[in-house]
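In structure tokens, the next block holds one chain alone, the form predicted on its own.
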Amino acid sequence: MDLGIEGRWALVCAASKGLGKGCAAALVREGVNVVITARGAEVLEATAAELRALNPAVQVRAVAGDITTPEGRAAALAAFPQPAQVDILVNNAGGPPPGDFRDWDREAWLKAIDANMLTPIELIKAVVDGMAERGFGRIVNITSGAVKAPIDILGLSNGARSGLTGFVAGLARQPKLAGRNVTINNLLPGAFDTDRLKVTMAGAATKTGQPVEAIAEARKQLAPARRFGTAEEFGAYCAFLCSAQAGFIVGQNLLTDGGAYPGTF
């Protein structure tokens, strides 16, 4: 299928690796130029380059930097040929540590909340007025499964990503925003193959004492799918909700969890 948005400019956050370098590479093969973030400038340039070799036809821009800072999010805004040529932005950031909500001070709370609430808003507000006058629009932010079912351990992210969750839904109805063709949606995910999952699964070896691999095979049965994600399926899915073909998806909250949460809605 041609998702129609061939020659579109993107912001994908977090780009470095994991699900954001899935998102990238996944518009970068159906040939939308792309600006890259992440904190890491060589692991960041590194991806640029291999996004590069998969299509030479399209602009891969890497902005080395932190998104959640001001500095950050006008440097990657910057990088665009115009002002605000932003067509899809994919908002994502790394989810605040686990813990018990005893141990987390107000800055805990702050930091949180900045990272997975505040920067998400900050960015579709320097975007999406454009996108309306230009009748076109993309905004997909990357949660967690953890809105849908949440996750004792995982507070400052059930939290600060909730919080982000109800915002988007009022917004995302605006009919000068859904009416000119701009549409929001959180792709929510579960367990996918990536660094955040492994450090993850070392720490729970560790502290029960099992190898990484009983650790990663019961992980993987807690979905009907008993398998993990992998970055490439969650870019194709990333891909679509950016499509020309999916603009009558507003203000949804769509799992991709392998069948892990039990419910019917």
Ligand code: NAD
The other form holds:
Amino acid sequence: MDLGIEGRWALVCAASKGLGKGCAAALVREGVNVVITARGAEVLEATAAELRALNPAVQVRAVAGDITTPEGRAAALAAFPQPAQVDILVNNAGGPPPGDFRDWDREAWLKAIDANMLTPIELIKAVVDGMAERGFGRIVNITSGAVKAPIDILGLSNGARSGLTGFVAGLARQPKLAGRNVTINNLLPGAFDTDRLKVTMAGAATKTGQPVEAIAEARKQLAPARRFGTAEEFGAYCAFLCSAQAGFIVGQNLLTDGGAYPGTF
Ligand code: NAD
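Switching from the form predicted on its own: structure of the form predicted together with this ligand?
Expanding to the full complex; the earlier chain stays at the top.
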């Protein structure tokens, strides 16, 4: 299936590894030019080289910086050939740390809200009107299955991402966006085999004294699919939401969790 987005320009945030990288790779395979960001320049440049090898016909620009800062966002947007000519925006950043809400002060909350709610909103603000003027725009926010079924130790994520989800539900339905072929949707990962998952499981192994393999096996059993998702799969879901064909999918929360969420809806 040709997704009809060859030659478009995408900003994929936090894309040197994991789910963001999976999204960038899937878009590059479709002929989309990408600007990718991450904080560490070295890994980011290596990822950019991998992406160029996937499809030498596209442009891949790497911008090192913290996307949760105004400077990081400005640098990412400045990498586009024309100011803010972003056709596709994939919002992503590192997730907040786990813990107990009794230990979180105002600073901890502001950090989580900045990274997982206000940063995507700022980037949407920077690009969405240009998309509407040009009559094409696709915005995908990487959130979490925690938006649908909260995870007790991830209260910062449950809270900040739900704030983004509520805001986006309203914005996506504005006729001046949806009626101009600009869509905003959220992708909600369950357990995907990325560095973040490995770090979380290593932490659990240390805490419980169990081997990390046992922790991983138990975690896989939580989903009927009995496995973790892959970044490649996640990238393919993202690319479809960014496709020309996906223009009628507006303001949705797509859970990708191997069936772990037990509800009918
Ligand atoms: P990962 O650790 O594998 O990769 C994170 C990427 O984000 C890296 O490229 C890192 O350099 C970059 N990054 C982090 N903070 C950044 C910042 N402030 N500015 C720029 N780049 C930054 O993580 P992942 O598993 O791909 O997770 C991506 C997002 O999805 C996170 O918010 C995570 O909480 C969420 N999520 C992941 C899972 C999962 O199972 N992997 C499940 C639910 C939610």
